[in-house]
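Coming up is one lone chain in structure tokens, specifically the form predicted alone.
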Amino acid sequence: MADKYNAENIITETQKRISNAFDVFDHESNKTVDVREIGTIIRSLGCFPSETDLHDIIAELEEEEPTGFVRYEKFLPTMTKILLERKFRPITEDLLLQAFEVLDQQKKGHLEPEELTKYLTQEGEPFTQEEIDEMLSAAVDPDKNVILYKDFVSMMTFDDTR
């Protein structure tokens, strides 16, 4: 009996978090949000899908005839399932640091902005110029004009204490 109550409590708390996040972007208070806000809502809940996964989620949430909006009653069950299955969890700080260390072949403890830009635009899922500019504005040390990646990784990792 306690397990059933605990499971129901977890689902209730999860759905409350989803509702609160959704409501922030429901500017008309009509239980809909602009489809362009879905990624932001999902990330605010601690999930970080790739752009491809995000497009798949949005396709699942949109109406048969896309309206540009997503209804809460479609968002809630999909997002509840994602959160309960712990999908799209953030990368750990250690793993992210290891990735930067692989890129830092001379073991300098930093990367040049041009190096990181090259990796982010030519490998894997390429970043847009806007994404690069936004990342570099946060990552580049203003005094040294390099990316001190240990500091950057600490700043950008998600503390998953929920």
The other form holds:
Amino acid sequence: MADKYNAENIITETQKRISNAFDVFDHESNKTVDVREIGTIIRSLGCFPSETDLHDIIAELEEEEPTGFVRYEKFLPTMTKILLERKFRPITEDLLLQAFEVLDQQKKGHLEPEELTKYLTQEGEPFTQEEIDEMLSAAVDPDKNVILYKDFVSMMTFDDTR
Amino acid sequence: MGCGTSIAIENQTRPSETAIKAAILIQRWYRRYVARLEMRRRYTWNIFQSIEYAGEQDQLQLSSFFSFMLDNFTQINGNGPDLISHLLDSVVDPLTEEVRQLKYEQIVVPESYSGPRLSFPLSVTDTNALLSAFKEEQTLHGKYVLQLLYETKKFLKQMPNVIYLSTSYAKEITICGDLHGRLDDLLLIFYKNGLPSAENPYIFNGDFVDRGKKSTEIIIILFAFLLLYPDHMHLNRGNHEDHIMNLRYGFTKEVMQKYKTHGREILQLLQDVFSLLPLATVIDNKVLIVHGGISDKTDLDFLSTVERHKVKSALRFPKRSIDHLNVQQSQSRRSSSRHSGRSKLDSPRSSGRTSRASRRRKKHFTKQGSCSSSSSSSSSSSSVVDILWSDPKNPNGCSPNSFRGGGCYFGPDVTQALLQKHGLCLLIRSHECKQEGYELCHNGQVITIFSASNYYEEGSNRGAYVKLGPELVPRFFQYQVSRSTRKLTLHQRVRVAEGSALRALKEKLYTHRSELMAAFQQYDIDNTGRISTSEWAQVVESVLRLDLPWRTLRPRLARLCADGNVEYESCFEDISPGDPIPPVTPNLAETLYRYRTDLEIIFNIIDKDHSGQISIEEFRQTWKLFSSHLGVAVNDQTIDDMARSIDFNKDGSIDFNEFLEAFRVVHKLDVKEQQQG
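Structure of the form predicted together with the partner chain, given the form predicted alone:
Okay, now the whole complex, with that chain kicking things off.
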């Protein structure tokens, strides 16, 4: 009995979180959001999907005749499932640091901006110019002109909202 | 050696599996990081807008207060001031034009004054001198301000309500939106786009003043160019070109601070100048430019007949003016206006979709026994209010603009209908801050253009202007004034704006503390100090009446305890009161905090000579009126004690700025940060 109550509680809380996040982007207050904001909403709810993952989700959420908008009625069940199943698990600080260390083949303890740019704009799901520019503006140490990734990771994973 | 390098090169051209995986991981992680920042930026934006519009909605409260006073009091007491005459302060010019002009010419400017000395008619030398002076933070002497305003008033009197322009071949017109006293933005526009001239015409679409600190400089520059290039410089009126808005949003204060001797006269002249600003501009009979928007009743021909200078403020319609606010008949048109052949005059709107605010005003009018002309006069003034206050929205239809308390929300069908009616193809308006400085809506038929960058806070938004050539295809140009020379990262920009928004929100929570606590406690029967997140969100939303994502905001506003519930008192922790005045009870203090701005406006109106002082009697009476209107129970003794304790000099007058300062909240975290240096 208690478990069922808890389970229901969890679902309601989850749905309210989803609803709140959705509302932030619902400009017309008519329970729809621009399809281009779906990625942001999903990510802000704690998930780390890849771009491919997002394309699949969006394909599911769009209408038969794509309107450019996603309705809340469709979004809610999909998102609830994603959260309850804990899909797209978070990337921890350690994992992130390891990733940078892998890229630092010569074990210098830092990365050159060109090195990082090459990887991130040419491999995987490449960054746009805007994305790499923004990341470098925060990552590159202005005096040494290199990326001290250990410091960078610490800084970026620090949650200043708590 | 050779082998070594070639292997190294090979490694560089073909990254390993693990490296690719690492890159993907970083990309996935970073995109999520950015999304979280975007979410914070977005709700910060929502907070700013909600509070801004809620503040503007308070204007409605103020105007209903004036109605209340008009209904119930004709005079305060025998010796006291006639509050009503304060309100019906229509600027009657007792001096003739020649005398006034002479008076200004005779003002002596001291030798020590090193600022620009204008000579009329203005020349390019004068405008250049003004621009240089303002860049150097100099102030233009009051004499020249008065002369400039006086010339501007004379000039604007000849202008029609709606101005028709044309683009000749190879000339582009530049249209700018709200500036709100941001001189840096104006200078940046001139730098990027050139100064106004015959080859470079400009339209400024209202809201030149309020909020920013350089409103005076902006209107001086704009009016100077207006006089210098009357055919190539055009100004539309905005909803902030309104002396009551100026009392609340900072322009009045700015003028009085910069011009101690001539400030009052400058403000009086400005009342006239603002109300004489044209309401709309039409380019090539195809593009309509107004500050706010339109309603389903808007008609350009009708608009051309309104006596615009009678609508001094959207926020009050004193009884006396009604009789003068007649709709001109089609035969007596202004000489310089050009119209199409139709002399259509819409019949007075009796029912239908007038805004809530004008409906309330109409009720007031009939109580005073005005004749049937009231409906036509209110339709004149409401047609002006619609132009200055309305906002476009996506749903079809036209409904009262409850956010602003004036004007409407108009849908794509309303836009389409108006454009079709007058053979137009585009509506350009301002009035709303947009993150990118501009935004299109209604299938590209409406452009919003906003020219004050960093409007809410450093990094909050870009500014923009739009250029139209003969082919009438809009070209947008964006910019952002940056206070710091080093570019801020995305995170820093978001944090600064967010901090400011959250501070404003926390103040709101604090000033509604008793109501909130009472509501919280209804959910907390056992007095544990805790309630669920849902309950917390519900209470806050219903008390503050701000439509915000409270659950998302909760972590920034209130603490959770171990069992996952919200410690509701923690949302008041970060704020402490300023130095309280002893006889004031906490409840009264809260009311004073909440209505601080409204009280400030009323004090400013009563303080006719803008000295910063009002008599104790005036203070007493104002407060009694206001609190009885609000339904707040304050006993006379408390008011008297308060008044006496504020009267530090014991000379029977109160420095109300000092009084209001006592009710400014202090943010504890700010104090801590300052102490840590």
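Residue numbers count along the first chain shown, from 1. Source: prediction; values computed, not measured. By rigid core we mean the largest C-alpha set that fits within 1.5 Å across both forms.
Once both forms are fitted on their core, a CA shift of 2 Å or more is seen for E123 between the two forms.
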